[in-house]
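First comes one chain, alone, set out as C-alpha cells in the form predicted alone.
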Amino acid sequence: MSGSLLFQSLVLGVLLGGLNALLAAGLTLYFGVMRVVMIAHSAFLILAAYLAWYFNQQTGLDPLLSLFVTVPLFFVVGIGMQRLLITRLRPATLTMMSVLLTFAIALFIEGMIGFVWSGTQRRIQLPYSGSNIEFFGARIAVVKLIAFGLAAVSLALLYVILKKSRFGQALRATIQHPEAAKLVGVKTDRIAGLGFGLGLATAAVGGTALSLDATIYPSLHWHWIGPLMAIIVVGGLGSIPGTAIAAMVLGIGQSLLQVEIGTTWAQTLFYVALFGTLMLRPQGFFGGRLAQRF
C-alpha cells in the first residue's frame, strides 16, 4: 500500500468513524439508562433517511433542513415509546424482552417504509453530491465531510448536555446507579423517558447524515444493526466516550482493510471485534473508568 493510499484510507476512516459514533450514540444511551437493547434504532435511522429524502423531493431544499422537523418529532416519539411500551415490560426480564419488542418495531417500520415509499432504492441528488476537495493529496467527498461535521457537532452538543446541564447530571446518575439517584431525589422514570427521547433524536440526525451519501432501501437497517452493536459492546455498554473511541478505531480499521480485502470482507472486522470483546473483556474496553469519569 502506497503512502498516499494509506493517508487517503486513514482520512476516510476518521470520517467513517465519526459518523458511526453518532449512529451508535443512541444505542448506548438506551442501554445505559434503561438496560434496553434497542434493535429498532437502525430502523429509525433509515426512517429518518427516508424522511430527509422525501423532504428533498417535495420541497427541493437541502435535506439537512428536515432536521428542524425530524429531531423534535423523534424526541417525542422516543418519550412516547418509553412511556407506552418499554415501561410495561417486567423489570426482571426487561433486557431480553426489549430485544423481542424492538425487533417487532423494526419489522413494523420496515414494512411501513415499503408500503409508503415502495422497496425501490432511493438516493438524494444534491448540487454538491459529486464534489471533492483535496487535503494533503487525499481526495475527500464533500458529502462525507458534511456528514462528519454534523456528527461532530451533534456529539459535542450531546457531551455538553450530559456534562453541563442538570438534566445531564440526573441522566448520568441514573446510568451509574438508579437506586442511589432515586434516594437523592432524581425522578428516574421521567429522566429515563427524556433519555430515551434523546437517544431517538440522535437517530434523526444520524439518519439524515447517512442519507447524504448512501443509497437507501427499507431493509437497509439490518446491514447497520450488527456493526452498531459491535461498536457499543467494544466501547462499553452505556459509555458514550467509549462508543466514540470504539467507532473511530473500528472505522479506521475498516477503511484500511477495504483496500486489501474489499468492502464486504472488511465489515467482518466489527464481528471479530465483537466476539473478541465478549470473550476477553465482556464489559467493553473503554466503559469502566471512562464511564465513571464522564
Contents of the next structure:
Amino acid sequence: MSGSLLFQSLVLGVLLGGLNALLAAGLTLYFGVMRVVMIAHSAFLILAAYLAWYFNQQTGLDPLLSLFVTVPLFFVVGIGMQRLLITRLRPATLTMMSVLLTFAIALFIEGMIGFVWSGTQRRIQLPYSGSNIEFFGARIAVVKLIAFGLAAVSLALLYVILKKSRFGQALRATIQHPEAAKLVGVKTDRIAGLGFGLGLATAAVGGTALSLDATIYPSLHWHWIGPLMAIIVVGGLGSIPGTAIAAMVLGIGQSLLQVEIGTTWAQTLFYVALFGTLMLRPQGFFGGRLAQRF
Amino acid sequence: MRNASDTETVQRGPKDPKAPKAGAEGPAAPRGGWLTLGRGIRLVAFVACAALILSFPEMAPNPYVLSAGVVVASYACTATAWNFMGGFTGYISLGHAAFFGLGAYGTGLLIRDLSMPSFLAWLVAGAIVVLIAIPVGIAALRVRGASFVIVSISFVLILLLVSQAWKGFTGGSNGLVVPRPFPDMLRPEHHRVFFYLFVALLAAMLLVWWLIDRSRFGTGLKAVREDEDKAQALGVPTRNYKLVAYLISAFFTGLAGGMYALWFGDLDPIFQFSILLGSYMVLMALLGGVRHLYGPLLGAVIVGSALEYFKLEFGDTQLHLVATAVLLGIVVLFTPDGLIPAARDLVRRFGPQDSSIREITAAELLERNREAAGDTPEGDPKEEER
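Switching conditions: you have the form predicted alone, so give me the form predicted together with its partner chain.
Starting with the chain above, the whole complex follows.
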C-alpha cells in the first residue's frame, strides 16, 4: 500500500468514524437512561435518509434543509416512544423485552418504507455530488466532508448539553444512579423520555448525513445496526467517550482493511472486535461498568 | 416474653415450609377427582391433536397446502429448538437463524463435496453445528441480557457476510443446490414424506424438552431464568448449564435447518442467515408461551399459517414485515407470557378456586413488591412488612 493511498483511507476512516460515533452515541444514550438496546435506531436512521430524499424529490431544495423538520419530529417521536411503549414493559424483564419491542419497531419501519416508497434503491443527485477537495494529496468527496461536519457539530452540541446544562447534569445523574438521582429531586421519568428524544434526534442528523452520499434501500438498516452494536459493546455499554473512541478506532480500521481485503470482509472487523472484547474484557474497553449485568 | 416469642416461631416453623411445597405440586394436586378429570381431558386432547397432525397430509386439498404444512412443521421445529435456550434459561437469542443456516449449508456441502448419503450428512451437519456453537456459546454467555442479544444478532450478520462473500465454497448469492434424497419421488409424495420427517423430529424434541423439564438439570436452568445470581450462590453451575442448554438448542436448530435443506433443495444466504427467521422463532415461542412444552408449537401453527396466508394474499409487498412487527409488538406489550398461560388463567377463573399458594415467578414477585412500594411514599417494601 503506497503512502498516499494509506493517508487517503486514513482520512476516509476518520470521516466514517465521525458518523459512527454520533450514531453510537445515540444508542448509548438509550442504554444509559433506560437500559434499553434500541435495535430500531438504524431503522430510524434509514427513515430519516428516506425523508431527506423525499424532501429533495418533492421540493428540489437541498436535503440538509430537511433537518429542520426531521430533528424536532424524531425528538417528539422518541419521547412518545419512551412514554407510551417502553414504560409499559415490566421492569423485571425490561432489557430483554425492549430488545424485542424495538426490533418490532425496526421491522415496522422497514416494511412501511418498502410499502410507501417501494424496495427500489434511491440516491440523491446534488450539484456538488461529484466534487472533491484535495487535502495533502488525498482526494475527499465534499459530501463526505459535509456528513462528517454535521456529525462533529452534533456530537459537540451533545457534549455541551450533557456537560454544561442543568438538563445534562440531570441526565447524567439518571444514567449513573437512577435511584440516587430520584432522591435528590431529578424527575427521572421525564429525563429518560427527553434522553430518548435526544438519542432519536441523533438518528435524524445521521440519516440526513447518510442520504448525501449513500444509495438507500429499506433493508439497509441491518448493515448499520450490527457495527453500531459492536461499537457500543467494545466501548463499554453506557460510556459515551468509550463509544466515540471505539467508533473512531473501528471506523479507521475498517477503512484501512477495505483497501486490502475488500468491503465485505472488512465489515467483519466489527464482529471480530466484538467477540474479541467479550473474550478479553466483557465489560468493554473504556469504562462501562454496567455492561456485564445487562 | 422470651418463651412466648419462642413458641411462636416454633409454631410457625413447620407451617411455613409446607405452604410453598403444596404450591409447587400444583394447585390441582390436593383434589383427586379434579386431577383425574384434568388428566383425562389432557390425554384426549393429546391424542386428538396428534391424530389431527398425522392425518394432515391426507386432508390437505392440494399440494400447495401440503407444502405450506411442511413449512409450518419446520417452523414448529425451529421454535421448539429455540425454546431449549429461550424458555429454560430466559436468554433470548435473536440469532438462532445462524444455526439453522449452518445446518442447512452443512448438509448441502457435505452431500455436494464429500458425496455423503443424505441423512448421514444431515446428522454430521448437526454435530458440526454443535462444534461451532461451543466457542460462540462460551463467548456469548460471558454476558447477560442485552449484550447476549447483541452477540446473537452479530453472529447471524457475520455468517451472512461470509456466506455471501465466500463464493467458491457456498456459491455466494447464486445459492446452493442440495441434491434431493429421494430423486425419483413426485412432488406431492415428497412433501408428504418430509411432513412426517419434520413431525418425527418435532416429537423427538418435545420428548427431550419434557425429560429436561423434569430433571435436576432443568430445575437448575429454570433457577437461572428466575434469578441467576441466587442460583449461582446456591451452587448451580450456571455457566455450564447455560452452555449445555445452548448446545442442545443449537443442535436441534441445526437439524431442523438440515431437514429444510433436504426438503427445499435450494439455499440462499439471504433466506438462511436472516434475522427475520430468528425473530420468527422468538415470536412463535413467546406467542405460545415459553414456559410450556407445547407453547412454541402452538405459536408456530398460528404465526406460520398467518405468514403463509400473507405470502399468498399480498405476495411480494413488504406488508408481511409490518404484520409480523405489529404481532410481535402486541405479544411483547400485552401477553409476554404467551397464550397458553392466558388461556389457563381464563379456564381457572371458571374452575374451582384454589386456596393454596400459587407458584409465582421472580418477575411477578418484583412487580408486586414494586406495586406495593408505589403505594407508600417510602418506596421500600421491606420497611412496610415490618
